[in-house]
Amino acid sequence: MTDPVLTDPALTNPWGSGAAGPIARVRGTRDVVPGLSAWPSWQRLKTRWIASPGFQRWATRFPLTRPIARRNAASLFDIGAGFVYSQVLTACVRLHLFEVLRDGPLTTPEIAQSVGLRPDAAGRLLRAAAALDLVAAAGAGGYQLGTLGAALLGNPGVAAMIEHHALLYADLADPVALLRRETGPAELAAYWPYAGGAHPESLTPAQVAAYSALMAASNGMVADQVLAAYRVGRHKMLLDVGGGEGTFLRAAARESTRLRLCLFDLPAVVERARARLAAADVLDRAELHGGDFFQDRLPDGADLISLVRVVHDHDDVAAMTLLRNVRRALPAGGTVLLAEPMAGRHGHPKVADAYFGFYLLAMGCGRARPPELLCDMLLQAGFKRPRLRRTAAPMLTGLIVARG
């Protein structure tokens, strides 16, 4: 199926046909992918060398070549382990072995009674553990927090999202299935049920409580990421579309405390909003309104509308959709912040094409965007000069800043 967004000329060149515009284009997939007659014939003879059984023998033998033999088959290798990489860290958070670990080095068998592992159940997953990195051998038979596994500690977010993964390995048992559309009803897709409900404005406390807690841990991260690239101060009123339960606002409410709130966002994800507003001292100077944001009037009078990992979960049409809503609520000289994970060479293509790629497959909607194209809809929506901005770990989020 062709890509609407890509082949609709409105889209793709707002200037018109053969006008220039002030960033890099984003055109019909021919423009974009060469012809394959195109490519290089040395590309197709390294091409086939490398595919050789004979040439490979030769590359792991060669002294000159024999290292890049090695790291090509380590990183391959790699690729096929991922899933038990990630299953070994995945035991390690539910067993809160990095907890028990943070205040310094312990025996095996002090740690297996700990996480409540038998003996040679705790040696297995420590030596696992510190092949990755995620713990450390500390004298005879201990252990101590390795590089990873502090880090992690800092970053609570991702513990929340490790644990979360167990829905989308599941949908990924048969990858070529889901590919294909033939496993039936997603795990994810039931997990985030506003992705493909007909009325998401109709859901229940309930229904929004797990991916509700989900986003408010897990945006911590993003939130620094975009006020450190951003300066909010500046605005005096800060709308958040789709803001979840406050976790931007309330980061950006540190940043100044001048600064009017506003949040926009499910019904049912409001009323949870609203106590965690309450909790951080800020609710006295924000203001909450649920609704649909592809159906209903945004609330007007923000300088500032953020749109923080939102627009990457819609299919494009419905993209299109929530930014000309939020170009409609923005007055003339406004800003719009569009913070997300961004395809192609500005971000990270193992994050963006290849997790988000497979996790948004299985959510039901929604793709990682290049930045070109992202400004290329915001140019469309009616905002001018969008211009990518950079960001301490692209990995995280991507930014984008446009004018009203």
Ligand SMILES: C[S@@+](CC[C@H](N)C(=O)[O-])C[C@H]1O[C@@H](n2cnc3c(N)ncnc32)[C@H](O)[C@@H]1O
The other form holds:
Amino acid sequence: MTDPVLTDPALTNPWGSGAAGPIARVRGTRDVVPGLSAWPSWQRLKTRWIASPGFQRWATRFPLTRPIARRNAASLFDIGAGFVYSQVLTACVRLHLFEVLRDGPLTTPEIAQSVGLRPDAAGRLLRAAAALDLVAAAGAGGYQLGTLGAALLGNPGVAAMIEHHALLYADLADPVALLRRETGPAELAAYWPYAGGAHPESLTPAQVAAYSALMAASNGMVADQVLAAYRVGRHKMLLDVGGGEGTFLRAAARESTRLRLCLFDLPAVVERARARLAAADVLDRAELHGGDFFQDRLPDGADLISLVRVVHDHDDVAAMTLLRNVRRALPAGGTVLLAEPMAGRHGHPKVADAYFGFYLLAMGCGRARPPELLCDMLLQAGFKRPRLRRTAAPMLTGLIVARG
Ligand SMILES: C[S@@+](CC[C@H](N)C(=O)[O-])C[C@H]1O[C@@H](n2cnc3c(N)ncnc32)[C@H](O)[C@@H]1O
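Given the form predicted alone above, I would also like to look at the protein as it appears in the form predicted together with the named molecule.
The next block holds the full complex; its first chain is the one shown before.
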């Protein structure tokens, strides 16, 4: 089957030698792109059946189709009600409900007192959270952590991400207006002021504080995935471009005590990284550079350069400018790591196409790209042999390794 992402005419090469046509072709696909008329007739028939109210009524009664009909109805309901579920989760996070239950079950009145709600409101929240597996009934009217609530406590970065979703929630209040760009500046665009901004290097400490802290809180999970999939110990110096507060560098420093560290980010972010690297006692083996990675020359000397959750923030032309700049800084035989959530069949469609599709729309630029496209962009920028590496949780990040 042909991958529609790679044959979408909108994705033809915006930066190459002028050659039009699909950016890349997945190995094993056919050259001929089937048009809509080539949609198999059995599929048309199936869709027409499913869309008919009569078939829907029959399918819920007929024993063989009943389980499928129920599953589909539940999936559709979950999509429609998903915004309520996520607000239940937001309430739990804001009220620190999972921390309250960390040490074991409590009664509803005890929980109500700890989170500052009336018992009836606490009971309502607890029943909703139990239905979502965030907490679990513990008998005698008590509640304990549920599987998902416990997992959230184990990943503190997730709570920070959930809190900041309040901005996206506001931006998505009228999704059609957002798609038509009829709404004013989105809340998320202000939260990420470098996105589409003219002089990102002039951003003040106050402007970078919120997003930098969020990235630092959530980077650990991503760093674990990348460092498990690629051993950094064979390298002498790692330059993390768009390295934020240095969380990835600190994780890499723990993997290899001899690795020298280098970070490039906006000047105001670099100052935050300096404090973090000093607190982690690795500042003496690190050099920090502030600037604009589109305009300024990146520091030389690293035989390994990483781009963690950076490229997807930018539109295609800007992303190519960045990749070419990284290529200039990497010596022949050096290695580049490109790590971020990816689209297509190697990624996680709900994350890449639904979540990031709308998140980045509100932010104002960027997109999650399929690995085939990222590999082709790396080739266009002058890198060699780009390869997708398997990560344990592609939902969090994919990883492409290429050579200079
Ligand atoms: C989404 S954050 C990722 C941070 C970090 N790599 C991580 O995964 O936690 C993108 C980073 O790129 C930096 N950045 C964005 N535009 C930049 C530019 N033009 N020059 C330098 N850094 C930039 C931001 O300040 C931010 O730290």
